[in-house]
Each structure stands twice: as C-alpha cells, then as structure tokens.
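A lone chain, given as structure tokens: the form predicted on its own.
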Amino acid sequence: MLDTLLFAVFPYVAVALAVVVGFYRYFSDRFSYSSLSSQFLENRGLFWGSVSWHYGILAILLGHLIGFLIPRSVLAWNGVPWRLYVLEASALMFGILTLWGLVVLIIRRFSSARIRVVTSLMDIVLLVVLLVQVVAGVWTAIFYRWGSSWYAGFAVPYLWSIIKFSPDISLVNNLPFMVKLHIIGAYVIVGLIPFTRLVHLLSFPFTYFWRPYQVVIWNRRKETRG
C-alpha cells in the first residue's frame, strides 16, 4: 500500500502541483520567478558553492537522460567491463562534485549573518531534500555497484510506465531503500519547484541561444585637458 502511494500516486500529484502553482505562479507574481541572488552580499563561497555544484548536478542530470532515453545502449557499453569502470568511476566523481558544492553552499548561507537574513523557510526546506538527495545518489553509487546497469535495466522502465500511466511498481519494490528514496526524492523536488527558487529553472533565457549577436559599444566621455 505505501509503495502504491509512493510510486504510483506521488509521481503525478507532485507533476500536478508543480505544473498548476508554476503557472498560477508565473500569470499571478511574474517577478517572482528568479533565484533571488545573494551574490551582493557574498561572492567567493557563492563562487566555488556554486561552480561546483552546477558542473557537477547537469553532470549527473545529464548521465541520468541519457540513461532514461537510450538504456539498451547504455547496457550495451557497460558489457565492456573498462567501459563499465569508467561510467561508473565518473558518476561517482560528479556525484562527490555536486555534493561537495551543495555543502559549500549550505555552510555559506548559515554561516554568514547577512545571508541569513534573507533566507526563507522555504530556502531550508529546499536545502535539506537536495542534500538528502544527493547523498542518497553518492551512497547507492558507493555502496550498490554497477547503478547504471540496474538504473537502465530498472528505473528506466518503470519511469516510462509513469510516463505511460500504467505505474509497474513491481521494478521498484525490491531495491534497496536509498534508492527508494532517491527516486521519492525526485518527485519531492519536481513538486517543490513552484514553491522554491528552483522556480528560475523555467526562466531560463532559452532564446539566447538563437538570437543575433549583440555588439556592446563603450561610449566613454574623453577627457578634457585645461
């Protein structure tokens, strides 16, 4: 019964509510739809927080929709076993990225009074399901060998029968609880998105990437000399 709840029933009321509160959002507070950037009043833990955790995060987002969209080739290339080590090897290394710019990021925003100031309860609630979620990635990748295989082999089918509103639970029930929790996890920020500075991720400028160049000129005033 709770497996249904969590893996059958969660997944689309946590769609529901990001999809309904991240359009009321939009149409009713337009403004509001930024990350509110703190970088005024901090900048050098901000700097390495932050490098840190974006490289590392659209590492790992990026390994996972491979993984989601091409799985036979994904259990093709593990067939190999250096393949194998190497995709292994290279998730860990970016999950211990992510991880450590989210430490960074949390230490920062607590330990400095400024900050403090101008987070919201929202922001702590916020923090704390990304750090339960990114350990819990770090730990399956520690701990389970060979996730890519079994993420492919498992994961993958029963997110498509999600997709496909025909949720087999029966891909999940068995595997080990951290990765139960990293799955509920992803719904858990999903539906917490229009709620939270995730929000700015439906902001972003798409159309930078096919508008014309822009020229910037410099208009300085010349100096005048008695």
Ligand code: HEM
The other form holds:
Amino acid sequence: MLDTLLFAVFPYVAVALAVVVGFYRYFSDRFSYSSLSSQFLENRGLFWGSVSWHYGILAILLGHLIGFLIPRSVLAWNGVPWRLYVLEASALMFGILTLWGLVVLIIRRFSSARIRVVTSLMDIVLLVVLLVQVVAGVWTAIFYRWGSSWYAGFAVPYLWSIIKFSPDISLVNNLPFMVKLHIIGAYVIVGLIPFTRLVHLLSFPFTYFWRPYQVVIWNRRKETRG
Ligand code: HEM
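I would like to compare: after the form predicted on its own, may I see the structure of the form predicted together with the named molecule?
Next comes the full complex, this chain leading.
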C-alpha cells in the first residue's frame, strides 16, 4: 500500500505540483523565477561549491538521461568488463564531485553571517533534500553494483511505466531501502521545484550567453546586511 502511494501515485502528484505551481508562480511573480544570486555577498566559497556542484550534477543527470533513453546500448557497452569499470568509475567520480560541491555550498551558507541572513526556510529544506538525494545516489553506486546495468534493466522500465500511465511497482518494490529513498527523493525534488530557488531550472536561460550584464538588486523588506 505504502509502495503504491510512493511509487505509483506520488510521481504524478510531484509533476502536477511542479507544473501547476510553476505556471502560477511564473504568471503571478515572474521576477521571482531566479536562484537569487548571493555572489555579491560572498564569492570564493560560492565559486568552488557552485562550479563543482553544477558540473557534477549536470554530468550525473545527463548520465541518468542517457541510460533512460538508450538502456540497451548501455547494457551492450557494459558487456565488456573494462568498459563497465570505466563507466562506473566516471559516474562515481562525478557523484563525489557533486557531493563535495554541495557540502561546500552548505558550509558556506551557514558559516557566513551575510549569507545566513538571506537564507530562507525553503533554502534549508532544499539543501537537506539534495544532500539526502546525492548521498543516497553515491551510496547506491558504491554498495549496489553495478548500478548502470540494473538501472537499465529495472529502473528504466519502471520510469517508462510511469510515463505510460501504467505504473509497474513490481520492478522497484524489492529494491534496497537506500535505492527506494533515492527514487522517492527524485520525486520530492521535482515537487519542490516551484517552491524553491530550483525554479531557475525552468527558466532555460539560453539568452544568458548573449544578453548584456545585469545589475542585481535585492528587493526585500527586511534589512539584510549582516
Ligand atoms: C533529482 C533526481 C536525481 C538526482 C539528483 C540523482 C543523483 C544521483 C547521484 C549524485 C548519483 C551518484 C552517481 C555515482 O556516484 O555513480 C546517482 C546514482 C544513481 N541513481 Fe540517481 N539521481 C536522481 C534520480 C534518479 C532516479 C529517478 C533513479 C531511478 C529510478 C536513479 C537511479 C540511480 C542509480 C541506479 C544510481 C547508481 C548508478 C551507478 O551505480 O553508477 N536516480 N544519482
């Protein structure tokens, strides 16, 4: 029963929340579609944390996407042991880079008084959820080998069953706790997008590369200088 709620109902609730609240926020408060830069308050920790985090998580999510789109090719690639080791070792390297970047960003947020005063409750919730998600992912990669192969064999058919509106939870309900946590964590993150600074994911800032510089001015009622 709980598995049905978590793996067959919750994914749709999370996507519906992301879409409905995302649109609502876009049309009611378009200027809030941002990750609210704090670069001018502290830059060094942000550089090391943000660069590691973003390169790491983009590579990892691209890996998840490739496995999702061409699972048979991934399985064929993994058919030769050295290729499997190269794929898994690269994924683990990016997983650790992601974790390192996130930990730097978390430490920065709480060790700088200037950053602390501009940190909202939702920022904290998001950081905790992302940390749990990345730890569960790296944990899965280390303790339940070989993830790239069984991801293609079990998790991808499960994800497709969700997309086709006929969820098949028998593919996931026997997985270990940390793997289940990792899957549920993904839905929690999707549901949180419009409520947090993750909303910047939906803004597709392609024009960023050719637009002129912008001056960032925070418009807050409270005095925010630390
Ligand atoms: C917001 C969504 C997600 C994020 C941020 C995320 C993040 C991560 C990270 C950081 C790792 C560690 C990579 C490594 O060290 O090898 C990982 C591994 C993994 N994730 Fe995810 N993940 C997400 C969604 C999912 C979903 C929906 C599934 C399955 C349904 C999944 C299945 C896996 C598996 C099987 C591994 C182990 C891969 C391996 O052993 O190489 N992830 N994930």
